[in-house]
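What follows is a single chain, given as structure tokens, in the form predicted alone.
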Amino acid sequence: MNFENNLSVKLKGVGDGFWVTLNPLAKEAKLKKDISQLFERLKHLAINAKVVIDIGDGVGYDELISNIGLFLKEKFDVGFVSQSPRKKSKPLKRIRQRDLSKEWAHHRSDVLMIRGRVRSGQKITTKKHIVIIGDINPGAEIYVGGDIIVMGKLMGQVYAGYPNNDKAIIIAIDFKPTQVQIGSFIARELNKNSSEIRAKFACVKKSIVVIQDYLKANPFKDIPWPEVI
């Protein structure tokens, strides 16, 4: 689970209620503080609302969930609190051949991994992160809610952090895109005419998309510990 802005809680509206995702490793006091920060703006909608508490794949947190549910009822007058159902494991069998122009154009999986060349005219969209083991040709388009990692040559148009995640990054072994955008920021200088093959990454710093040498800088220094994405 990816928690941003130092919050241990994520909140989204679902139907006639709310889906609350917790970081079960955070202290209960911190969770309650962050919940209050999010619910204060929506407290008029929280009255008698249904709330689902999601702790991902964590187990052994029944007491924590019970305490948070009681807290929500007492402070914000929510109606019904339940725990999210366990996610079913995904089948191991994968279809090897897909039509990029049709199947992946509307792909909505959280994480997408592709092996092969993305050709001109093809467009790939996914909600979170994408890993491409292959090249992205000029004329290809990638729109991703999270990070883009290209284990090959990047020559097409890429948009990471779509539409407003400025913390996303773009990494490629051979970085020569025609256009780069991260969140709401577009890279201005791409040095496309360089014949040098070098691993680079793009990120946003001080509201500017900067492109750096992957071997000289560390794009992951702000990630405190491994997490499931």
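As the structure is a prediction and not an experimental result, all values here were calculated from the model. Numbering follows the first chain given and starts at 1. For the two forms, the rigid core is made up of the largest set of C-alpha atoms that agree within 1.5 Å on superposition. First, how it differs from the form predicted in complex with the partner chain.
- When two forms of a protein are overlaid on their rigid core, residues whose CA moves 2 Å or more are considered shifted, and residue 210 is not one of them between these two forms.
- The two forms, fitted on the rigid core, differ between these two forms by 2 Å or more at the CA of residue 30.
- After superposing the rigid core, the C-alpha of residue 67 moves by 2 Å or more between these two forms.
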The other form holds:
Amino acid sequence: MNFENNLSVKLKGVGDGFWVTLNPLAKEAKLKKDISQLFERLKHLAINAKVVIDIGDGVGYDELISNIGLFLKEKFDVGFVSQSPRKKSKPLKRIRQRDLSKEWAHHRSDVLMIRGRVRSGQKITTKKHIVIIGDINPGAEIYVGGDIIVMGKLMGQVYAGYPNNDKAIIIAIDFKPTQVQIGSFIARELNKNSSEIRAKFACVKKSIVVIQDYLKANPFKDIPWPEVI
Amino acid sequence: MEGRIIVVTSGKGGVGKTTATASIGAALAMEGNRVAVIDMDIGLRNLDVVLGLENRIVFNIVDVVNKKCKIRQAAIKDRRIENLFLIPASQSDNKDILSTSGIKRTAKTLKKEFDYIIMDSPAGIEKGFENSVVAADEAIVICTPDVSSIRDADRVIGLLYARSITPKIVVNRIIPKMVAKGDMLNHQDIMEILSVELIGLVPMDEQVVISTNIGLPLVMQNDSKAGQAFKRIARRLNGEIDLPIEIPISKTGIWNKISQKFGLTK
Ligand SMILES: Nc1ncnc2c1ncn2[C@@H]1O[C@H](COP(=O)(O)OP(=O)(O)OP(=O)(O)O)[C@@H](O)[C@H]1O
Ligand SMILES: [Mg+2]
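Got the form predicted alone; could you also share the form predicted in complex with the partner chain?
The next block holds the full complex; its first chain is the one shown before.
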């Protein structure tokens, strides 16, 4: 949090009220002084206004918050004071700790790993993710509950996230499938006659199966730590 | 030594199984082997016509399997090619008439009497296909340079693998001019998908139709390019594994055949 000008308080107008961000580490007197400085500028606008008090990630400041609330009601006639809803996500610190402690050592990932050519008329079905080291020929079918990774040429029919996991993905080193389905969505244009060999990546975005160059899109570059899927 | 039973199959119909069976069988016999070609396409007999032996049929493979006659009685001896015999299909029965045990028993006897037994399988992967492969030691899968034929060949390869048979591939009906223009799949693209051993490339050749019509084995016509290709396939089967595979080319009359050596293309 950034508190400018040595103030322990920030004030923002939101809708029909005000959002007050406090530095809970500051002394109560200092907070009240800074609040007064900001609220005096509001003049009559503060009267009967709704005020939300936000202390960020801090915990155990309920008394401070209710004191500040009372202070605002008495001194500036604000109407209604509430606390900002707690964020649902785990504190960043704990996520980091978990990942540093090697989450993958405690979780089993459900992956079926296969080597060799999958031929026409063959059908591989699994609830897991699948990694195939080899080619998938035209006429072959892969139906999996999770993701599909093909270390080879994908020419057959593939269905990731079967039957309705739209978050599943498909990656192939040479992506030339006859048909692609992810969750409840079927890919429309596949351009399988292109002769160039490119690693591609398919996922569902806004109810459409999007196929992108895998290296260019680099879809997982923003996941800061390895996580188990 | 026991003879080898080789099934010629494809999945898709009309790709040249019967032509290949007749030609490879005849070529193997011309190389000095005792050869029986057997028409397993029960109800749709063809092999006799292609070999020009249709007017000499007395018994057929169904009679042999059902012990109505001896192999010797059903096998028609070719008069032009020494050591070539045809056991025809029956035209009236259907495929269910053959029992697996009957076929296996017959196969045992055939292996004692012949060096090569070439089985012409019907199209499809049902009972007729099962009957043709149940006793086979080896398989040749015929495909043509089109997507549906390749897909069916691939399916059949999987089914043969499941029976511990690793088939070899013949690509038939290649039109070099179209391949050169990029209008027809080339054999590299096909083999990339099928990825088993290639044993021959056979060009489209009008002599095939002519020879069928006059009932003269293709491999006896020296000016037939398809016939020559089938002859080389027979030699490869017969042990000349280093014989290079010739790629059909469009320039007629010029003997600058580009050949490519394949070794073991896996
Ligand atoms: N290399 C070739 N060049 C020209 N025509 C060919 C060639 N190979 C086969 N043919 C023709 O294609 C047709 C089908 O051939 P063939 O009967 O051998 O196929 P098949 O696989 O046995 O068919 P089916 O599945 O009906 O038994 C025939 O008319 C044959 O003459
Ligand atoms: Mg036939």
